[in-house]
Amino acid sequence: MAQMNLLQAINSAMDIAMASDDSAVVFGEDVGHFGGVFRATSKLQEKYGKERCFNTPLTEQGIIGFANGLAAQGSTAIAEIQFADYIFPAFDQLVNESAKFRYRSGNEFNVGRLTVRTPYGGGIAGGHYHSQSPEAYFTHTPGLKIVVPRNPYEAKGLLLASIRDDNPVVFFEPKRLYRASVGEVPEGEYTISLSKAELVQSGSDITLLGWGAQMELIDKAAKMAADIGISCEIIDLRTLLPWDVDTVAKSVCKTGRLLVSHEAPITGGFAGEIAATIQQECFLHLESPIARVCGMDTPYPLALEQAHMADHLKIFEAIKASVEF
């Protein structure tokens, strides 16, 4: 297997998708000859031509509106929103058009061949317009699938699965890990099942749950906990909508405790949905209240970014508090 960083793995997935499907088209702001602001689409225009990899105007609503039309007429549409913070002008197109296309026609037509890629999250000193984690806004929308990878291997397999899925997918990419996360990735084609969480590490005392870039911090906290004799079970949710309730519930019934961590602010964050569901499924097995370690309820700060983030130290302290409850 080749050594790839997260960007290279994503690029490889799109390359394979375009090579195997002549209708696959990649488009967005600066994705053409420039290769995207992070270079995720590097050399795709050179390889597949300007008709299949091209720049759009700076209009996110227009990008997704065009993507809906393209997917509706049978093409495989792979749209890039340059930063997740800029996905909000396209919110209406995604939640009122993409998500409802199949339903409103009784399956006569759909936009199931639509994938929207967008980099999310902080840790890059990007300030409040380049650091947000807006995944929870979209998990409230039946008809979409929401996917977040944590490393290069997962990114390639999940992105290929998303592109080939029969439903519109919003694929959030943890930009803090674009070049920082490196690992072995098959050069050929493979997919990872959507809506299936991964048991990353077995443990007995507490279940730690997260997704995307937060998994690295969860792993660090779990190692600190192990040093003081606390055994952590770690689960990467991977797909947030629809999410794998069974895998999480099975783990929590075993450990008796659950800690959920994400970058986004705590109020209205997806951790709240998980907590509500798991207390319903596992109430008689719980040894302590379900814990949430998340971002603060403030606009994402620049100077105080590290204080805002739900880092490994905050997670570690929450692990101890849960086990000692």
Contents of the next structure:
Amino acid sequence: MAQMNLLQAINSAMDIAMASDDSAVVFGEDVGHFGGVFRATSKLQEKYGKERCFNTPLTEQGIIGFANGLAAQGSTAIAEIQFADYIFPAFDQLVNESAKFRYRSGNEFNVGRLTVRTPYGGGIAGGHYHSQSPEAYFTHTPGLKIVVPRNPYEAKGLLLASIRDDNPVVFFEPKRLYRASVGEVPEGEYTISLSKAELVQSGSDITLLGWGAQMELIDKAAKMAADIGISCEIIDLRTLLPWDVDTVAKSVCKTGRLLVSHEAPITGGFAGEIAATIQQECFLHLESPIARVCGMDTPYPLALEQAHMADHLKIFEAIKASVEF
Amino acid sequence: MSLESQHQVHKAVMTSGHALKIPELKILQSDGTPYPDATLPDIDQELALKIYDTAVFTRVLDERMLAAQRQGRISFYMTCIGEEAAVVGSAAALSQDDMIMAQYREQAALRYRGFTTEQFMNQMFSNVKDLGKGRQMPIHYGSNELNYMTVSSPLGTQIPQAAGYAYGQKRAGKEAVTLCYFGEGAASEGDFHAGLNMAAVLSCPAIFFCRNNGYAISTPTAEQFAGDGIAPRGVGYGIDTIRVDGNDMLAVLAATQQARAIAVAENKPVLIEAMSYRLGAHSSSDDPSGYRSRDEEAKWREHDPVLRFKLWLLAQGWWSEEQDEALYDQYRKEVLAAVKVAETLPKPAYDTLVTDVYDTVPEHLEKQLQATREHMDRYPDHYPADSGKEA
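Based on the form predicted alone presented above, generate the structure block for the form predicted together with its partner chain.
Below: every chain and molecule of the assembly, starting with the one above.
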């Protein structure tokens, strides 16, 4: 075990993936000698050579198109999109190509060895284009897996599992926590299963569900709730597609209440999918409407970021409202 | 003033958008005799006859399947007519280990690789024997065994993929390249820019092969680009580039043989622009009489690439009119027989609705399939009975 921040944990996962698989290649904008604008790929070029860790021209559709071809050839392709806000030029390659590669060819070809890493999320004064949480655009795409870790331990285990999974994975990294989140992480290799939610804290009054950086705020709100006698069960969804319905439904059938919180705008956000599924699975157990505490339906603002965010106080108020319903 | 002396100037001097004149390689004249000073590609009788056989098969397939579409037997079709030389000539310059990434009008290259008449039919009739499990529209072929990447409809997406595939081939240490076909319309997509630039910067052994056939559906090239076609763009990316008469089988073969040699020896991409004409409609859903003249089509029919190559074969003494008639006859019968077999085979089993979305079927898809099956059992007459109900 070693103390690592989230970036170091991600770097460690890629280091292990590259050491154990000669076909593994890491690429994107500024990921080479410079080590990435967040230093996630630091020292990988020095260690594995320019052929395996390299800069690409500044073209997101090119990066993912190239990655699709490389993965189809049988190499392990680990592509970086510098900010999730800039993944949209590659939307066509991801949605029409990566996601459908295996299905449309009758499994003659696949891009299962593709992993796309990208920093996402707000709370860093990033304005419109350095703050977005675009996961829900991708959860509507059969064929992709969507994974979001919440801390260094989770990040390393989930990233290594994503790289080794035989399906294309989009891995969203909470950049607000890159350096802020520090914890004990095994130096060697381990993986955390995809499509498995984690019961982070047991409770009896309400289930709180989230992913990524939002887990920290959910945790904070749960502590405030505990102080006034409300017992919260906390679940980290970890994989958004395909997601772990059973773990969430089991919890909600026990607590009778559900609150889902994410940074992204509320309309069309993934909380809507969860709410619809859980009300179907747990209809007779629900004692209050399912609450969604999400970003407002606006572009991500700069000056008024704090007001826009689904912060711990908004979550705390929604917990009280649900329990008092 | 020469281009070179313009490199440093102290007055504003524009380089014309048409300053770069890319010549067009031509080897065979329309009567099938080589230009006097032309250098023939590496070709013997066996290769020449395989090329011709493929071109004839493709022409027969196109003629019969367009008719089958008109009769409502298949839902959609796209012919390769007029571009057989561009496609077969380039495919014939490759090794079987080379990957081919097509757009959709390159069935001739797949045939050259060995795709059987039955396999073509199974895909078009989306029956239980289709390698693609009946999931894509007709003509979206693919074969892992033949290193022919499954075709997809979104234009240009295969171009950056070819760069990545070639990069992987280079790292794997194989003496193999990736050849990527696309039309001049697709070259207007952002993926063209992305793919060629990446291939050049990252030293990928890829051959980018543009079929410039004059039209993207109804859009003539004058509305597609203002520059001198596609070839000068390759030079702009630092890519070795050649333009070739796309109706000249030997010129296409020569250009592609040389391109492959460069890609393998120097690990770098090459761009080929083949100048041709789309003699047929864009697809079975298109009628070109709405946007171009019969005169124009007739003019290009005089440059028939299959006929020009046949004339060369006859002059070589490698082929006869009798053999020619027999070959057309043989393929017409073969295609017709294959249609009759393919259209009677059942559709793929219902479980193929949910397989291959992922490597294994996730729980939520198992449930959705189960619900669909139960629903169909309640309304057995409403859903096609010829689908394979068992896995």
